[in-house]
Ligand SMILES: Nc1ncnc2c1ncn2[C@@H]1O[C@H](COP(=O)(O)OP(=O)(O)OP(=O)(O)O)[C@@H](O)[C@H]1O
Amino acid sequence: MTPPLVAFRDVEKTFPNGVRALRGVTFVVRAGTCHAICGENGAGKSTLMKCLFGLETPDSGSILIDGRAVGPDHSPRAAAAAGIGMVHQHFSLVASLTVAENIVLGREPTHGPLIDRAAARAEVRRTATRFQLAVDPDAQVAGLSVAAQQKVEILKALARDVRLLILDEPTAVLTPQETAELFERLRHLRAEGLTIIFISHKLREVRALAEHVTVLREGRVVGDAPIGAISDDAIARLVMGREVRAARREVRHALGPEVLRVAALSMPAAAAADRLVDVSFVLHAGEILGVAGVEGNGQRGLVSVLSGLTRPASGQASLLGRDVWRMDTAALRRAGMGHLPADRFAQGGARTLSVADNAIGGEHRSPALGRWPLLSRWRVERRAATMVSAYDVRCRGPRALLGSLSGGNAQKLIAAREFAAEPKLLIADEPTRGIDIRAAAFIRTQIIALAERGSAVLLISADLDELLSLADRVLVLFGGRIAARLENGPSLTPEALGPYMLGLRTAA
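Chain structure (the form predicted alone), given for this chain on its own:
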């Protein structure tokens, strides 16, 4: 019998901080299939894939490729030689280089002592044509949309003659139409013989693409079955270990007083993704206002100006009647603004500080924590421990460094800090990106509860199911402008939002 393309046999991995990431993981991936791997944050999915790709080394057990065990010197170079490519959730492209330069990086064709750029462009065009992934070889990556960057990442892997492509949360920032287009390409590649490992929290996508699913929980395989032999509810129970209720705002409350007013906001930023053109809207107490759009259409610029990080070229904004432009981030926080940023490490917290220190960010002058600047470490750590427990933050305690946490657990800690401040306005920017089903449901429940207590929430999310389950109204951004203002209701679906997000329709 032909051996599986990849086999994991009793794979174990424990990190120096004591976290046991993998516990006897055993399953196989058959050639020519799409094999999904599901599990919550910290379940071991990424660690297992890093072992397969040569970025980590298992403590024990074995990984077999074509029936042959990889050695202790297994590396990304060896994985590439074996035909394995990996597209990470956070792209590894060099923004200052062109598409062609990124795709041939590390194996550039040469003409004498110089790089043969014409040959590089020709190779990229051939590869793009073969795999039906249209790209402009001369485009600079910094100016591409996220969906276009994802094409480049996939082409970069495919150009190395991969047999196995690992995709980690590939649809996190795509519209439904772009997701459908990506899946069509992946099915085409699978028909040509490519094997795909697909990591996703979205069970609808797992069922649409995969033929087999393996579920990890706390580093162990708790489920492994053909996709047709297991229901979505069963997968969710295996992922979580129990039933998880989806968070949805069922009751729409009467609007309260005005909290945020934005009028004719424009920002001709150097980066196209940050540009804003004549953006106006009002947000009331108790309201959740959703912002949809393909990433790179002004969402980042909107968050940046409202949170005090950037000043616009023109326009006005007021928070509870006070001019936002006259306040820095600290003053905005004192005025009642909370901010749950998309990048939990770069903007939400400091990797080199402890969980406890990050948990009190912005509240460090509170009398409840001591007399500034002499804080009570006991009080600080007690507050952090309460947040860690309430939000199920997986860490080694309040003294652990934030940088030692997974992205999902760091996000939960930052969310706990922002919700604890009871802001009058919360800017929630991709609040559940990259976190598991249970954590996402918990954070969404907290957003609903915050609004029901009278706070206003500006929710920016690429997850359209999330927007439609939480928001009262939805603004759609395209090219930095408001392309649509839509009341939420049964007729507003992800498919209905798609044409506005792609600039094909307007309803502003």
Contents of the next structure:
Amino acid sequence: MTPPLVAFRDVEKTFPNGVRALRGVTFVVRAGTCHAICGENGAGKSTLMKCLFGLETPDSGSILIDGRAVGPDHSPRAAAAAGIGMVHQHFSLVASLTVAENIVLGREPTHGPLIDRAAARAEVRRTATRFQLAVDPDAQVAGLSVAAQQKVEILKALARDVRLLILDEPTAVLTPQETAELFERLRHLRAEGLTIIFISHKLREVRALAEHVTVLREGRVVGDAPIGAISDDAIARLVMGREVRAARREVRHALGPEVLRVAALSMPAAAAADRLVDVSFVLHAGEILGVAGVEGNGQRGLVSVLSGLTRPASGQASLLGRDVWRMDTAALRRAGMGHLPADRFAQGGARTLSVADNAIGGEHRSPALGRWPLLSRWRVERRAATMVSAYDVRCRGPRALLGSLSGGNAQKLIAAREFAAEPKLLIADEPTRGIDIRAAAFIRTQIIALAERGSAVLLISADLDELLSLADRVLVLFGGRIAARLENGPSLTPEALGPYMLGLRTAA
Amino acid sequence: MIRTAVLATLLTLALLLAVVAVVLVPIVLVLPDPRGAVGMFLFGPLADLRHLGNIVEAATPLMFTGLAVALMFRVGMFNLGAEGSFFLGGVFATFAILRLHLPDPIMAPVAILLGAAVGSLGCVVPGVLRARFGASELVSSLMLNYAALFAGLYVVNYMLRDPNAGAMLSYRLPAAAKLPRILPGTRVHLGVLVGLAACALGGVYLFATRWGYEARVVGANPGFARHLGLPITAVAATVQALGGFAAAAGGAIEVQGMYLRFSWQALPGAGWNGLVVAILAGLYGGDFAMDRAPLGGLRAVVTLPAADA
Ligand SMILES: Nc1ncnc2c1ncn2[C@@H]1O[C@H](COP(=O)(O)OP(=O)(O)OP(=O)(O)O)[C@@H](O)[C@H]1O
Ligand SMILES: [Mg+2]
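So that was the form predicted alone. Now I'd like the form predicted together with this ligand, please.
Every chain and every other molecule in the complex is listed next, the one we just looked at coming first.
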């Protein structure tokens, strides 16, 4: 029998800060299959993949590719030479370069001493067509939406000749349509013989794509089975160590007083993701208003205007009866706005500051944190410790750097901070993107609880199941306009939203 | 973890040795008495109290400029105006002493404060140009250092110069303007204690106050600062002013502690060495704990010979 494409044998990894991320991981990935890896935030999934891709070195144990152990000099270059491509959980694109430049980075086609831009562009177009992932090769990465950046990442990995593609939570940033499309492409690639390792917190996706699933918990393999031999409940139990109840909003109250009123908001000249045309709506206390739409249809613009980051070209807005038209972020925050940003590391926090420093942002002027102008270190750390335990953030303590936390855990901390301020208006932008089932259920419960206590919530989410289980009403954005205003109810399904999201119908 | 720390230290030591060797080889080759020269180079500074005092004297101004650079870089600005601020601080302290007729008991401290206030402009101007107009603070601060030099020389030449001194020197500084010596047998003066205190205060400011918190957030991730609604421009400008103040106070203290007359004809280089000190002391690295900040000042003293060699 041919050896498996990849075999992990007793792989151990302890980080310099003492975190034991991997404890004797042993399992195999067979060629030509799609192999899913599940596990809660901080289970060690990304770390294991980084070991395979040569970005981290295991302390002991071995990794075998085609039956041959990789040497101590394993590196991303060696991994690429062995036909391994990886799409990281956090993007590794160079923001100031164009899409084409990013994709050919490190192996640029040359023309004498110069980079042959035309060839690079042509190559990118070819790859993009072949895998049907539409991108503009000349667009600057900095200006792309998160979903588009993810596409570029995938293309970048596919553009090299790969036999094994590692996807670390690729769908966390994609819309359902884009996910379905991606899966279509991945199935096609698998039929051509590509092996795929796929990390996801969404069991539905695992079932849709994978043949085999390995479950990690606290750095150990706790389950490894063909997908047909294991039920979703069994996987969820293995991931969590116990059952989780899905969060769903049951009670719906009469509408409270008006919190946010937006009238004729427009930014017609902005880039597609920011463009808004004549957006008007009212949001009441205790209400959760969902915003649906294919990514890049104005959601980003809506969030950045309401959170005070951009000034709209025209329109009106009032928060709790006060005119907040053109207020900046500081004033909006004072007026009761809270914002959980979609891009956690660009806006939500600072990797090079400690968990404690990240936890007190916005609250750092409060007298509860020490006598003015000092910040009591003890109080700051106790404050952070409260959030860490309430939201079950896995970290070494308040002094750990945010950058040393796993993706999902960093996000939980940021959510904890924004919710702790008890905002009158919470803008929750993709609040559960990339976090595990239990943490997602927990955050949804917190959003519901916030609404029950009288906050108004504007929930932007590409996860339609999430939207429909939380929202009282749903707005659908298409091309920067409100394409539909729908009451949520049993008859509203993801399928029913589809035509509005694609601009085929309107009901505004 | 301990293993990596030991390794890092060993590596640093090896590098230091290599640097010393590279510096020594040409010296040894050209000197008639190489053994004596090398011995003097390596152990001379530690030979007696006077030589040890020399180290501390030379380290004093660098504590101020090192602190200044560390503060300014913390908010993400590569402002090199410490050099100009240091020079202006010295000039305007001299100006206050010679021209303002201050009463003796308050002459020394008021001169330092005045020098520091005027001198801080050397760092404030590039900071404001950056914040308001997006001009690179790196370039503008480098160029403004020379503007500071010639503006300062103008003041010295036309307002402070002693026509009988025979060179471009100011009048003699009166005794009341001088900082007291604190270690008999050396020229170590009160400024070293002020410098240590300033470094400690800088550490407290950055790591234990709300303003310092905002400064660190702005420096660590402006996107996060914007998200929190922090007044980024004001925070950055304030820290540039503080940095400039520290550097210029260093210049004033250097003049009042070490000189009989103001006698600098060119930029004295304390700002550049401050940059080296800040880096050696690890003050502007992204990831160090609060406890180490006050140590930066002490480290500045220890690392000085290497920085100055
Ligand atoms: N560079 C690092 N330094 C220190 N600790 C780290 C580092 N990277 C990861 N860790 C820790 O190792 C553990 C595993 O992290 P990893 O990123 O592999 O988790 P994950 O399973 O990918 O989680 P998520 O679903 O949140 O992405 C976590 O406890 C994390 O805090
Ligand atoms: Mg991960």
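Numbering follows the first chain given and starts at 1. The shown structure was predicted, so the numbers you read here are calculated from the model rather than taken from an experiment. Under this definition, the rigid core comprises the largest set of C-alpha atoms superposing within 1.5 Å between the forms.
Put the two forms on the same core and the Cα of G315 is off by less than 2 Å between the two forms. A movement of the C-alpha atom of D224 falling short of 2 angstroms is seen between the two forms when the two forms are aligned on their rigid core. After superposition on the rigid core, the Cα atom of V124 is displaced by 2 Å or more between the two forms.
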